[in-house]
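As a starting point, one isolated chain is supplied in structure tokens, in the form predicted alone.
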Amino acid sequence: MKKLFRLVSVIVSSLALLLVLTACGSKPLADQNVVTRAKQSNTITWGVKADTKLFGLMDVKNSQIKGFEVDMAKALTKQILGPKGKADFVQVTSSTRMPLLKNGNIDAIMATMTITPERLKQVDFSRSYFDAGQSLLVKNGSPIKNVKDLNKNGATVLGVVGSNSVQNVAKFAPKAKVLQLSDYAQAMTALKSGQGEALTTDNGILAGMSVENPGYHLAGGAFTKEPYGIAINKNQPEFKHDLNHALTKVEQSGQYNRILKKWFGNVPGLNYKEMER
């Protein structure tokens, strides 16, 4: 009798076990607690771009996306999980990478993405990891010498959907018009193609166009500031805090500055020691 009590003890605490981790396994990968699934998997998946020079491109010639982000992604991974620690990357849009992160397809979002009031109703974001402000990209010889100009003749102006950079031309120029593309790679060629007569977003982004693309250059400096956050679940302090944590890590160790200086140190016009931390 003891040992089918035993027996009988042990199948219950069993079936108990089972039904906690089911449990926690039926919880919405958004709701899961990511830094417990990252330990467990000792990997951080992040959302970033793969058509932005500089920040986060595809290689054609390996297929993995390379740039500032990416490799400030791969040093905040091991400052949160150890040396040995694995940065997975996802390949997003602006308008892809909301989605994907409410769906806990991915555990953060480090793609170009600004901090501001709207988006803070949605996610959380970590302190800025850059600080940028928006800008025009136009053709060598445009008349458009800052953003006040879009005003002149009702002129077309390029943006990304998803991005705040529509919303802000609205504001410091009401007159002009504006054509929304799905990325930069087609506002890009939009541009070009006179669809448009600038290209607006953060100066970071149109620093690494005009690098790829000579005849093109940076216009009437920035107008606005736009500080780029990692963005994450609601409801996950401890990420946050782990994010904050290591950021500060990376930047008392000079790592920052080296990846600044990697990435953006050879861009004509732009002073990257005024981004340094």
The other form holds:
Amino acid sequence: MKKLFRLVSVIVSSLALLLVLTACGSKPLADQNVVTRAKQSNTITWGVKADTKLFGLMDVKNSQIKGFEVDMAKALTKQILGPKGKADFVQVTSSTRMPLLKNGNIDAIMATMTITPERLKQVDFSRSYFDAGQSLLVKNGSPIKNVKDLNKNGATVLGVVGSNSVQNVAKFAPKAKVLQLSDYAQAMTALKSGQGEALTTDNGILAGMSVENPGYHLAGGAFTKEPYGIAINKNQPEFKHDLNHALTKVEQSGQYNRILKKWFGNVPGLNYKEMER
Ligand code: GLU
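Having seen the form predicted alone, I'd like the form predicted in complex with ligand GLU now, please.
Let's see the whole complex now, leading with the same chain.
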């Protein structure tokens, strides 16, 4: 009888311990409610590019990342958390952004990321905040005038790992060879050193590169549609709602157009007026 009593009490206390552990045990970061956590810390942590002029570029003088997406992330943070809300920035590339989000290192990706059906299987997106399209950057005097020309003589086109631009080349110019670099700074260096005849990604990103490198220009216009969305982990309906609501507020107040003009107002080949909201 004593033995039985001891056995029952061991089982009961083990069960109680299990219950306590389940209740207190911290959920993986990526599964915690982002809005609750952001309100507690008064901070939203954004993954932004640091190699992409106009959208997110590291200013080495003061180690700050600057660009359209950084300003938008700050504006959205203040809409969601109030005027004292803080936006933290973590630098991502096209290939690191998804794992950093999935591991909970960042709350949201705002990094020239196109909303695609494949990505929607893994993450959720806000509605689109910028409409880009894929294009080409070539050296002045290049015989490559559009994406079809990449098929001729098996041209090499440069792109970045983790971007959907490299996959699109296979659809539009299946005979082209693709060389994938790890970020856009390296891809531009590869273009300048003649490792490829063209660099491909979205028109806004290429426009930023051509501002820095006047010997290069965009060729052939946009051959895809690339709507950029803010990527967040799945099962965060409150965060998604708050982001979309904040985006509407930023657009309606005229702040979106001011940020747009600040970054794209003077970029040759881009008509920012067409992108106003
Ligand atoms: N928008 C494209 C993408 O999401 C290209 C830009 C980038 O590499 O981030 O893949």
